[in-house]
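Next up: a single chain in structure tokens, the form predicted alone.
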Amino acid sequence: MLPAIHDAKLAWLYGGVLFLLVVSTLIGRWLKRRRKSEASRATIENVNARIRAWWKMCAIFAAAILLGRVGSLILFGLISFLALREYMTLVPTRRGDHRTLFWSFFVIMPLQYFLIGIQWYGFFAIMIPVLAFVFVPTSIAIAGDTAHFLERAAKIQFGIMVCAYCLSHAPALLLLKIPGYEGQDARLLLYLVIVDQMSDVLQFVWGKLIGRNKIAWRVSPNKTWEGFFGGVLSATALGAALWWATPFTPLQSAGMSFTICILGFCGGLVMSAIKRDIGIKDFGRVIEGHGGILDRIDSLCFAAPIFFHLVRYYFVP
């Protein structure tokens, strides 16, 4: 993978992100000066907090890209660790789970990213959904604590699947060898993140502007059908316009973007249901305006594995 300074299209793609952040920052400050009602003040403050958080995340992502494949693996590995820690902190565990949690954090998750680093696709694809799936309940059973056994095992398995396995498919895009696209795979990773995150943002914006009909108000009160359709269609159009940074045609890029948007929405909805079940608003408070790490990557966790396998199936010989 070439660093951004040697890949003109990657530099243009990243420059576009920075341009959007600059414009968003200026608009946010302008709206802040013009705010009148208490409701609009709260909404504008929330948007500005999101923008400030995005500046920080953009800087971190740029550093990872400049460091190449290793930097990206380290970044996403750290994100997986923090996300799993947030998740496990909130779901109830018992003393009999401690050994299993140790293996999950310090063996299973690092091994998943190590397999990506050495490009061992066969093992990377089955290690968590097959081997860890068997290991987790067995380890808990050996501990001898059978209280709520199925519930505890399922919660740990789900956490590993979402925070480690699913998210690891994002940097796994860097191991794909697409003919005619060698050395440009960082663009594909950035494309996934841009479309996924812009879909979230645009659904939020459209929902605030014209949202009326709730999708699942008990799960996520802010999600509306108008926001969903407006955000998905807008982000799909954006993804189609970015086809030049990918190995896709404009039509293929639109299809890929649409898939990312739909799966991202599913991820956000599922994780919102988990939060409602636990009785919390956010998984954490690490990121100002965004809650925790898992609040920010919930959509990416669902979109990354499907996007990875679609690209691998259709574009890798």
Given for the second form:
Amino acid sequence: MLPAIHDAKLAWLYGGVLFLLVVSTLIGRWLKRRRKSEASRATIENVNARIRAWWKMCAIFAAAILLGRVGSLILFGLISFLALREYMTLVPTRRGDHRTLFWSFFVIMPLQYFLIGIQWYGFFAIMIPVLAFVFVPTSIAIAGDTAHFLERAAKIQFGIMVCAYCLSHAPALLLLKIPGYEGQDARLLLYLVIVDQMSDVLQFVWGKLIGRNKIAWRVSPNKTWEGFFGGVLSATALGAALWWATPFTPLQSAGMSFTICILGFCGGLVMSAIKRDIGIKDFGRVIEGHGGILDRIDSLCFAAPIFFHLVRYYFVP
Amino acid sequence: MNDRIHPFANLLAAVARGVTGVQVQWAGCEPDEKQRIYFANHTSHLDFVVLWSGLPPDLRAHTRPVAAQDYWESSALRRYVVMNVFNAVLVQRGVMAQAKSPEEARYAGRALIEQMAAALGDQYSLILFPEGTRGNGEKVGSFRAGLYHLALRRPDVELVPAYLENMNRILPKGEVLPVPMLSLLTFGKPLQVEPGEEKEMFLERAREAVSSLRRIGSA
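Beyond the form predicted alone, can we have the form predicted in complex with its partner chain?
Below, the chain from earlier opens the complete complex, with every other chain and molecule after it.
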């Protein structure tokens, strides 16, 4: 029933995450006690809120992974749904998009996860970039409203690509048949998520500690070169150190982690640019201290598909 | 009439909350037991269920929507939902326009106000959409006079403006299937008819009170 429960290495990964949570909670408490200025109070409050939210997110994620492929698919399907909902709420659409949007939420997105469930790789890989790409503008055209036509079609397609297609590559890791790694693929998914999210966290931490020079202050005022290098390098080191949980050698694992970190950064930057364009700070308020679901997974949306294809190209015969 | 909430009402409210993910903000007042008329913009059939479900559970039992008779009595299912499940007050739309003489119109209008005043009784609150029909969500349409006359008839009842965001995108006029976008329900500061205030001025002020609660720009 719980295929992952006998996996000792998975237990070590869980233990590591638990350890990090405990340590960060203690640091958060300590910071709160020794805070000096009013200005730092808000930052520390936000950090503690983020840590509280991390406990919940880790618990949900850990439980879903323990339930095996179905658990992971349901969890990521739900995340996709909530992310797409935040995106579509904030991106302007018109009355004529209503049916296309209905299809996006209730047919295209569930179908994408269903295809992973039945392990139909060929269809899974082309459904949204090819079929939905043709379907979305056609369906808007049939509705008959041509005002801002190209913009609307592009915005909807981009939303399904990011929230459904890209993200679905994370649980799709469970499809890959890597020789010598059978039945252990839950760890690969966990590895991707740990490295990606730790890269976000470490970039945030390094940025807060020594961040000075902004990368693109117009797009994302909190991203600094110091945070970027510190975060990417330390998360790459962490990823390399987790090689024993993956089918990779330590060096390969460092390369994979580096790729995940860089792409995660790109995802965060692109989604920030969209938010600035719409004129909002966060996509939502669902997760305490973090903003919306889409604010939390923006890095994963870019990292997951590339990581998936790298692993598939080099490790699946 | 009774104070217990029909189980379907709670179920439908839960579904409406799920579909719209509605967040409720009490920006100008707090939830209160006192008798109120909540008046809001109207763009979707889901409006009254969402507004109703946005109230704390103990207030819902005493809050009744005002709905259009011609629409809700057109099928047995609709009638059951609106009358038995939500304990709605059904009113006739356009009675004054259909009247043959000014006296008849005045009489019909007065009867309508009396009907709503009676529905308020001494413990109920009402949910009212003073535009009288669903708009396209771009701007709040002009208000019908009922709100003004009802406010004069029952000065003891508080008038609370509310704005429902995005409902026209979730379930617009003419569609049956909802798209699960996120909605926002904002309650504003209560207002009342000022001494000597003209009907048109009050209605425009009330419309503005609803319209000013809007947070997200139009499409």
